[in-house]
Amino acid sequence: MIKLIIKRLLVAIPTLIVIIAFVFILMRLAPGGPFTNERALPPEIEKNIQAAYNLDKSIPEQFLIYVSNITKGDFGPSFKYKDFTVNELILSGFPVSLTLGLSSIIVALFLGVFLGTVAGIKRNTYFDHIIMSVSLIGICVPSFVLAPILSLFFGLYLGLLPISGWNNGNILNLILPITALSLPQIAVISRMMRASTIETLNSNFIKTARSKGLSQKIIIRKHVLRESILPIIDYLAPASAGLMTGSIIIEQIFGLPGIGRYFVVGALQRDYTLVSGVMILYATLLIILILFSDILRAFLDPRVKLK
């Protein structure tokens, strides 16, 4: 297991460095700048501001300074949120984004696996057709389209749920954003789980288990689920990436004070350090999730060697 973790980290660290460099360069290639506005500043003031944020140095020098600060855990000051560092902004919004993303992942995995398994066991029945039809709609409709529809129906027409605000993490305020984020992933996971379940049920070792007289419940619980869920484990990291990037838009739609709000504002106003800090955080979380899925896959599948 230690060898597996070390091997993955040896790949993850250079990948993270490439992502940092890509985000750093991309932000500086964007037109405009963090201090570009309608009212031109006097040359002396603009020069002092550039020097204060190391923007008067060459791009390679800026990059080395930035990487040096990151290794110390310092993402630097925000260019637009005065008197705030990027670390402070991330710490204030990360709990909200983490709650939203983690809850969506759990809901998507639980419901997707359950519905896909039932559809695979009861294939070609009305239940199977209904699940697959609904899942197809869920795949076609993105979360940023689904969110306004849910708000309009459950919030404005029926008045059952609040359509915006955090309210200290009240569960009622989380239902709509979590639903909008998780439904497309539930659709994908359920279809994957159905196909995997059908394939597993037709495999030779399941036929052997039946010939030994094992009941259907035991076969499904001990053999089918363990084998069928392996493709879902592999899909966990890409699904998490989709939820994390989708949460940026969902937080804006539902007025949640998460990292997504800072990311959007920072991108529009060319807040280099803020956008880079959020992207590095998301990339790090994704790498950790990929490592977690690899370890979990190794535990569940004896064919994967732990080295």
The other form holds:
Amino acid sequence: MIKLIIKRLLVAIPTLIVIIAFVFILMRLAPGGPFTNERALPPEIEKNIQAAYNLDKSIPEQFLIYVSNITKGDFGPSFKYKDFTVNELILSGFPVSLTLGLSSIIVALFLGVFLGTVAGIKRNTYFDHIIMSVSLIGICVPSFVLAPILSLFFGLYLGLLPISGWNNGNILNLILPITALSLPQIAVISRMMRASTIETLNSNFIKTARSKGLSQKIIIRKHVLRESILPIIDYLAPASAGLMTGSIIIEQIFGLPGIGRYFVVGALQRDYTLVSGVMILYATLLIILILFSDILRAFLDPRVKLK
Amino acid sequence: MNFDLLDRERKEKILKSALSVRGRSLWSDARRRLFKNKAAVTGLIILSIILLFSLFGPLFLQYKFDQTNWDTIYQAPNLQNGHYFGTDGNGRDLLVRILYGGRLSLTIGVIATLVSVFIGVTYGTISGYLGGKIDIVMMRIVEILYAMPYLIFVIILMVVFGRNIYLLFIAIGAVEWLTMARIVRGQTISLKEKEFIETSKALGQSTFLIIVKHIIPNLAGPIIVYITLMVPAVIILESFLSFLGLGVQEPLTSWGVLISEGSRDMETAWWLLIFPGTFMVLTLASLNFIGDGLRDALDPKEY
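Can you give me the structure for the form predicted in complex with its partner chain, which would complement the form predicted on its own we have just seen?
Below: every chain and molecule of the assembly, starting with the one above.
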């Protein structure tokens, strides 16, 4: 187990460095520096500014400074939000995005696994057909179409739920964003779960369990679920990546002050430090998640250790 | 039955009927199975209608897609004055804009998919055919890239290099090739052990020609299935970017742009959101149906 973790870490760290390098290079390639101005500054002032931001050093030196700052957890000042550092912006948005993302993935996992398993067990019944057609809607209706329609219907026509704002994390304000964000994932997860449940139900060890006379309940809980949930664990990381990108749009639509919103504003205004800070944060989170899902998988599936 | 004893006329008849029986190839079998699949056929019909409408519809409508009219702002759908789907905040006809948007969305879907298929097939065949250490390294790279939040990459690319349609094609294509590369690699590995590849090798054909002439044509099935499932993903991606204001720019339009505008104005003008949304969802659903149908048709063991 420890060997596996070390092996994965050995891959994860270079990956992160490559991402940071990529972001850094893109930022340097970008046309127009942060201090490109219509009005030419006196050369002395320009020199001072450049020195203050280390722009007078060579590119490799700048990269080293950048990386060492990041390892200290410092993403530098924001270019466009004057008087704010990227850290402050990210910290202010993080709780919102984390609440949204975590609750969506939990909802998606539980509902997806539950619906998929039931559909797989009751294959080709009405229940199965209904779940599968609803999940098809989840796949075909992108979240940026679903979200406005949901808020139009529940917020404006029925007046049941608030359509925008954070309101200090009031649960009513969160229902619509979480629904819009998790529905596509519920759809994908329940389809995967259904397929793998059907496959597991047809395998030999389940036949053995049946012939031993175990009850259906125990077979499902102890044998089927444990085997058929493995693909879902592998899907955890891509699902989270999907949620991260999805949250960018959902935060925009529902006016939530999360990281995704800063990312979009930063992207539209060419705030390179902010954009790259968010990018690196997302990549780090994802890599940690992949590590976590690999470990979880090894824990659940003894065959992985043997390899 | 002894053939010699038959009279000449009957002989001819039998021979003729034998000639008229056509062998069933893999492809005609697949076509038959596809047309038996009701969902796939419905998808094909809906998609063709949307395609034809987007291509030729604007010719028959009296408004232009960028024609503004300050007297007809936010008009609800109306059959009398020719604004069948209503108008937007600049008084432009929504129907024409949806059709133009459809052209662009579908074009981006197809072209970006082709870019990603090109990269994926090249990468996958090389990795699978060469095997060994090269394969391990190449697949490791794919695995690492899988862990990236692609969309964020695309957004950064669009930010850094400006919002340009051609860049959009390449950026989307460049992030969507990973799954293709994996599928192609797996198929290539099983293909390269087959006798006809051995024969070509023995005949001294170069690796490049073996890949192009023998491996790739045999991958047609999975590639086609993948393309139909990829196009909707790309359309969503493009709309996503356009929704954020990073994709297609005015006065050009795409479904993503229209949905984005519509969701901003939905309180006053529901039609601006519902109609483009419907067109997009119908297209995505039909492509998914066709893709699923093709997969079942081309690979009957797996469903």
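We call the rigid core the largest set of C-alpha positions that still match within 1.5 Å between the two forms. Note that the structure is predicted; figures quoted are calculated from it, not measured. Residue numbers count along the first chain shown, from 1.
- Here Y282 does not count as shifted, since its C-alpha moves by less than 2 Å between the two forms after the core is aligned.
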